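Quick heads-up: it's one chain on its own, the form predicted on its own, in structure tokens.
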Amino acid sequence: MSKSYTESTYFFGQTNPAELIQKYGSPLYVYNEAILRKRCREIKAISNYPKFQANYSVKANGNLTLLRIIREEGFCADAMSPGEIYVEEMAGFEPQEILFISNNVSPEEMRFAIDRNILISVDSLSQLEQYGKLNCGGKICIRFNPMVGAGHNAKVITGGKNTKFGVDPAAIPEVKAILEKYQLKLIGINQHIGSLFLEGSEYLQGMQAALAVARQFTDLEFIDFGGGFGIPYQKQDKQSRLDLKALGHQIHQIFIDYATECGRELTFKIEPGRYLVAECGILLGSVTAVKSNFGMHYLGTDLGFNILQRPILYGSYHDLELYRPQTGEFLDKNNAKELTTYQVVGNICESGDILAENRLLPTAQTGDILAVLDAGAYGYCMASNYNNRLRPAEVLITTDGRDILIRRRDSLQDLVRGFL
């Protein structure tokens, strides 16, 4: 009998899905510390250039315990909001280790970072003006549009002509005029092409676009080339991994060549998010109903889109595993006596509450446990209380295989805590 992905990676350590659900409730996010640390070290190994810096993009998963582990692995952090800055500070990140990559933020939010001596990246001329008025003579970073885009869905492509992000490089003369007007010192530029690429050609093209912008400014201290490094969401179909080692060799050479061109060592940054946390997270849920309507078979679960939004937002695919808690067995599709093609759906009062469409699985029964693989990125952080559903707990499987609670499950009292 073949092993499941979770068995082959010893994902659940000394426990198993049934024990975890019994102990912490369903649904449940589970993270594996060993996998998280492994992915961190793969990113750090991209280059041994002395001033290579990896900033974790916290929007992918802002759990405080995971942030502390990532910082232990030598990462700095990006932030997209005052809330992310606050949590990063709680995790131990110092002001100089945080880059606030702002997007259409208010003066109050900008002031929040300025007061903490946290460097801000702005991505429009009007936001650069706003910063100048708030912090005349200050240091600033600017996000430019690399005019190169990549991503698994149009909604996550952040470079090119059809995105809200970044300053058009054609506006560099206006940028320089605003910098001079407010005596601002531009110390860095950054960019981002999009999310979830599995081959590196667009990323390398984006790097060259960033360098073309950098050549138009003197005295830059750093260039941030962005993130977007993808992971294989279709492992069960043998989807290939991003060849990070080969891409790393090319990235490293660009670092060396540009530093040589400049005659000095700049800091070069990248900002991975998904790559670090996606595969270290699995979402567990329970099969609550099975039914057939007009020839369609439905697998009803407690995994509504309030728990995992990626499938309804982006049409995202996640591999699934089924477990039978009564026997403790993994239901192996390759050895199952009976298979059924299911619409895997949740418990939200919306027709679009679909986790997976036309998915061939071992024939299930109520009480089975469903595992959604690679749910560590853009999972819990996008969860909501829609339909007044409770957000799940989060659990960490430590490197020695123990399970520890790192965020409690919502209570009914939490639903009304903010009311007056």
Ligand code: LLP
The other form holds:
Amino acid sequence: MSKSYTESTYFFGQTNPAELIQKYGSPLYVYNEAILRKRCREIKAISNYPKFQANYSVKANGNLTLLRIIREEGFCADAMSPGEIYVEEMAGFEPQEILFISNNVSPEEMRFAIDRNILISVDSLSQLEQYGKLNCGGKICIRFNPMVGAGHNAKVITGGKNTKFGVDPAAIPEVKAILEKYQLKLIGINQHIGSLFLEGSEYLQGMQAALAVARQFTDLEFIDFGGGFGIPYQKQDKQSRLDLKALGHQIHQIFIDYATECGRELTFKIEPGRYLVAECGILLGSVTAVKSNFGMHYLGTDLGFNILQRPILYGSYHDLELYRPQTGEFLDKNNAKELTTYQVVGNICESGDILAENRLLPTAQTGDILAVLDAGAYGYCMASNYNNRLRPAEVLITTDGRDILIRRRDSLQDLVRGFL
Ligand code: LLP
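Alternate state requested, the form predicted in complex with the ligand (shown: the form predicted on its own):
After this comes the whole thing, all chains and molecules, with the earlier chain placed first.
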């Protein structure tokens, strides 16, 4: 019998899903430290160019313990909000290790970063003006639109003509005029083509677009090429991984060629989020009901879309496994004896509350535990208290296989904390 993914990766270390849920409650986000560190090292191995810098895109998962591990692995960080800056500082990132990639922010939010000596990237002429007024003579970074995009869904493609992000490179003369007006020093440019590619051609094309912009500014200290490095969400169907080694060689070569062209060593940055954290995270939930209605089999769980939004927001697919506490079996569609096609649904009062549609799964019973794979990126951080449900706890399986609580579950008091 073939082993399930969690068994073959020894994902739960010395414990198992039933023990974890008994100890920390259901649902539960579980992270595996060894997998996290492995992915960090793969990204760092892209290039040995001395001024290659990998910035973790914290929006993918902002858990403080994970941030500390990622920092230990030699990463800097990008931030999208004062809240992310706040947590990054707590995790030990220094101001010069943080880039605030702002989008439509208020003067107060810019001031928050300026006061901390954190570099801001702006992505419109009006935000550049706003920055100039606040910090005349200061340093600045600008996000340009690479005019090429990629992503798993139109909602997450951030380059090209159909996106709010980035300055059109055609506006460079206006950019230069504003820089001049406020005596701003442009020290870096950045971009992001979008989230999740499994094949690197658009990324490489985007890099060339960034270099074309870079050539129009002298004295840049860095170029940041963005993130988007994808992971295979359909492992049970043997979906191929991104060939990071091959892509890494090409990326490295572009660094070397451009540094040679400039005759000096600039810093080159990338901003992976999902690649680091998606696969180290699994969401566990409980099968609370099974029912058949009008020819449809429903698997009722406590995994509403308040816990994991990706399926209803983007139609995202996550592999699923079942754990049966009575027998200790890890079942998936490749090793189970009996299969059923289910609508896997949550406990939120909307018909759209569907985690997986028409999904072939091991035939389930109440009391089984459902494991949602690759849930470490854009999982907990997008969870909400909709229906006044409690956000789950987060647990880390350490490299030596122990489980430790790294964020407690919400309490009922948390739900009413802000009321006056
Ligand atoms: N840099 C910038 C400027 C970004 O906006 C993002 C992601 C990243 C880097 C990291 O992208 P990654 O390497 O993680 O693909 N919630 C969606 C993804 C939204 C991505 C937003 N920006 C999802 O669940 O798929």
